[in-house]
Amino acid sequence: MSEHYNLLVIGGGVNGAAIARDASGRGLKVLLAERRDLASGTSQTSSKLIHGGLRYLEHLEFRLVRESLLEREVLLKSAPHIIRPLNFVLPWIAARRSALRVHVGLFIYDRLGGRGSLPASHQVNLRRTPWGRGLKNHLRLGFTYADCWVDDSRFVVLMAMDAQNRGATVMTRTDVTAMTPTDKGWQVTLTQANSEKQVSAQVVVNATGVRADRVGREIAGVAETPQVRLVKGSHIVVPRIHAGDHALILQNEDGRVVFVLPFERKFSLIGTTDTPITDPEREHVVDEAEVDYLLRAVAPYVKQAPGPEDVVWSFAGTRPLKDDGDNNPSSASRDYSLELSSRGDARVLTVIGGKITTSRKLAEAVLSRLAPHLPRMSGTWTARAKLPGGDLTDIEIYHDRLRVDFPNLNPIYLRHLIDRHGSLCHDILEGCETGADLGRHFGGDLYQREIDWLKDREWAVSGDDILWRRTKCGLQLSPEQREAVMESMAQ
């Protein structure tokens, strides 16, 4: 007999990822079921922000603002070790937007998320306070606010992590490959490998991104689907090009916005663009065209405006957003769908859109639209609760502990440990008396005792897992010190 879920949950994204962790702290019994492996597709590609998204009040997406900002202080409580408060400059150009026009729209933004932890935006002088370091000279007049930055996908692997801690099966590289309507739900096969396992589910959540419409129709054979348009967003990493821990945002002359955030110390990360696709094989592949894109738009701003030589790692990701037959893709809503559909008495919720940050409201919605299908659950709680690692009250107390604990690592590594894994560092460290208790070094701040973390608690299963997902250590290292990664994890 195949094991019973109340809810399975197909696709381990960020989605799916929140979907399973507050389905599973109601009492239901999950299974969530990734192809290949977490936040391996759009939700690793992200521009890493938890923010409300300043310009979608261009667009009058005011309740999703509101939202948003309202998680953005709810997330930041939740897990401070991966999501942090981040400043942005935005350099005012008369030509591109009016004062006016910026001074409101702060304004607006900073009272529709109510009173919170981070600082108000107000304006500045480029040339009198270390906000202009590194923008050109004719650059005087600026504005300053706060959002967050988020490692995109760590935020993912951690909802896994607490889903699992709180009774659900997460399943990686795990295709469902068909799903048979009965009188009690689906029946459910599911392969991994060259393997086949039968599962029964109450109800099904596809949570599968950009393939939603297909997993729909030629999986769950649901006739009609949502109409989804692909948008993707690609991204490109160059050595640091301006100095402080600040973000820019700059207004480009098509009316869009760029970022430049700092990204691993010693980068910058630039992005993003809005280019409609038809073919998701294509989702990530970083065009030519979109990479001359960011470098023109960064030109007029910084003093030394990086060239196509100097971009060290780029990445793309297609967002699904729920086509409103607006051809402008910037002012596509970043908003949610929720589209509930039957074939007898099995039923299937398609989710098409969202974002990073409202994906915690999102799970909550779902499950509120599946509540007459399921079994009686318990009430809200992941706003209260913390991700694992996040029990922190201060990251440089913890910081001090660690070095008091680990006297003999090198107090820059555990810091770098803390950035990944916050009060889970003594777990991982647990019994390292000296360096050589790391084992081997790969090089950068990689270590075989994280690496063997990793795999045993955080599902990772190949060198792209480790180095670009749970960590983002590949930036750090060689060539051929990520080959050596590679053939460990081949071994």
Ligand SMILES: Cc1cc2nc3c(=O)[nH]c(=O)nc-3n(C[C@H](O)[C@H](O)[C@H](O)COP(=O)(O)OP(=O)(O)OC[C@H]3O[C@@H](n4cnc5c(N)ncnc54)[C@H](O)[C@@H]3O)c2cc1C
Contents of the next structure:
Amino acid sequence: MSEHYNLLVIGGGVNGAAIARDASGRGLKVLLAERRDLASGTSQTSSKLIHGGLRYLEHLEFRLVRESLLEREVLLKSAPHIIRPLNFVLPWIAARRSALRVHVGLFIYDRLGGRGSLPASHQVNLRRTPWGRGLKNHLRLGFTYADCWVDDSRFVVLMAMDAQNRGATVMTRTDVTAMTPTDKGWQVTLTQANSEKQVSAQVVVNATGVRADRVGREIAGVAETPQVRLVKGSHIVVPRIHAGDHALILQNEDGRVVFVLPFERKFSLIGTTDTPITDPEREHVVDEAEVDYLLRAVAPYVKQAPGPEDVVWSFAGTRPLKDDGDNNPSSASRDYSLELSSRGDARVLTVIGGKITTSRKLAEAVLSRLAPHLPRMSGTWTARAKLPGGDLTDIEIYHDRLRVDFPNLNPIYLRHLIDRHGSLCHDILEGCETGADLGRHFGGDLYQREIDWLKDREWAVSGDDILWRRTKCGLQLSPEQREAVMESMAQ
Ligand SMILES: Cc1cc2nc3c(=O)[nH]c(=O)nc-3n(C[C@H](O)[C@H](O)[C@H](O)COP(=O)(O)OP(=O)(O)OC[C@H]3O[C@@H](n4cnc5c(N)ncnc54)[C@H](O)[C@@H]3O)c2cc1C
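Form predicted on its own done; form predicted in complex with the ligand now:
Next comes the full complex, this chain leading.
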């Protein structure tokens, strides 16, 4: 007999992981199936912001902006080690947007979703305050406001861990390859490297991002699955180009904005582009023209403008957006839609669009929509819950405690470990007396002990899982050191 689940969630990106977490916390028997690694799709390639999206106000997306603004405080409390406040500076250039327009936008932004703990926006003099450090001298007027930063791929992994802690089964490297309707729901084929497995599920959620329409039509056999519109966005990483802990939001001459975020201490993350594509296989390709676009967007603002030779890393991802018929990829709605379809008594709900920021609210909306087709569930709970490692009241106090408990370990290393694991650092380091107990050192902050944890607890299988998703140590390591991680994981 095949294993039976109340809910099968296909796709281990931010939306699938959030749905699986919420559903398992409400007492459902849940399976989350991801064909590659968790967060290996669009969710690892975001701009890493928990934000309302100031520019979405220009497209009058008030519902989405309000929901997103409110989520900042909820998510901040749930995982303060991987989500933190981030101040933005918008250096003003008269030709790009009027100062009045920026003022009005920020006024609405401050009030639409309530700021809670985040500071209010204000106008600043860039020449006389640290907000202007690294910017060109002719830039005088600026505006500041606050949003939050998130480690996007760790956010996904932590939600999957929480789902598992609450009883869900999480299967990575597991492709959903066939679905047959039955009188009790679906009979589903799961394909792993060398084997196939049959399971049954009362209801299925298709959270496969850019593949949602293909999976809906070809695997679930639902002909009316809506079309997904693909808009690729690329980012580049260069050595730090401005001082301070704040980010820059730069108005580009085409009317778009480009972000420059402090990244992994020594770097700046610059993004993003908006390029329509039709072939999902091109979703991870960063084109030369995109690199050029981003470098040109930054050049009018910063004293030390980076060139192509400064790019140390780049990545691209594709937004799976609702096809609303708008020709402009930048103004296409970033809101989500949920489409419930049936084949006889078998139901599949397809998720299209959404943001990292709204994933928790999206999960609530999914379960409310599916409630009539699922066993009785308990009510909403995720707004007040912590993610694994997130039960910290003050990160610096926790750091002090860690230093006392592990006096022979480098305090800077401990601080960096908290940024990844929060209060779980004690579990990872249990029994560590000296640096030698961390095991093999691969370079930067990466030791065998953490890799073992990531393999045992976080479904890491390959070198890329470790270097670019569970950690960003790939940026600190030389090509030879990265190769050593790859080889060690392949053994
Ligand atoms: C450039 C860019 C910048 C962005 N910046 C932000 C931002 O700053 N803030 C924000 O809130 N949002 C941002 N977003 C939006 C956000 O990243 C996406 O909305 C979100 O990641 C989509 O998540 P998802 O779970 O729907 O899709 P994905 O993350 O793509 O997950 C889908 C998963 O399904 C899996 N899958 C596919 N087919 C199958 C199958 N048959 N069986 C099993 N698994 C399967 C895939 O492998 C994949 O892992 C950005 C998006 C882009 C592209």
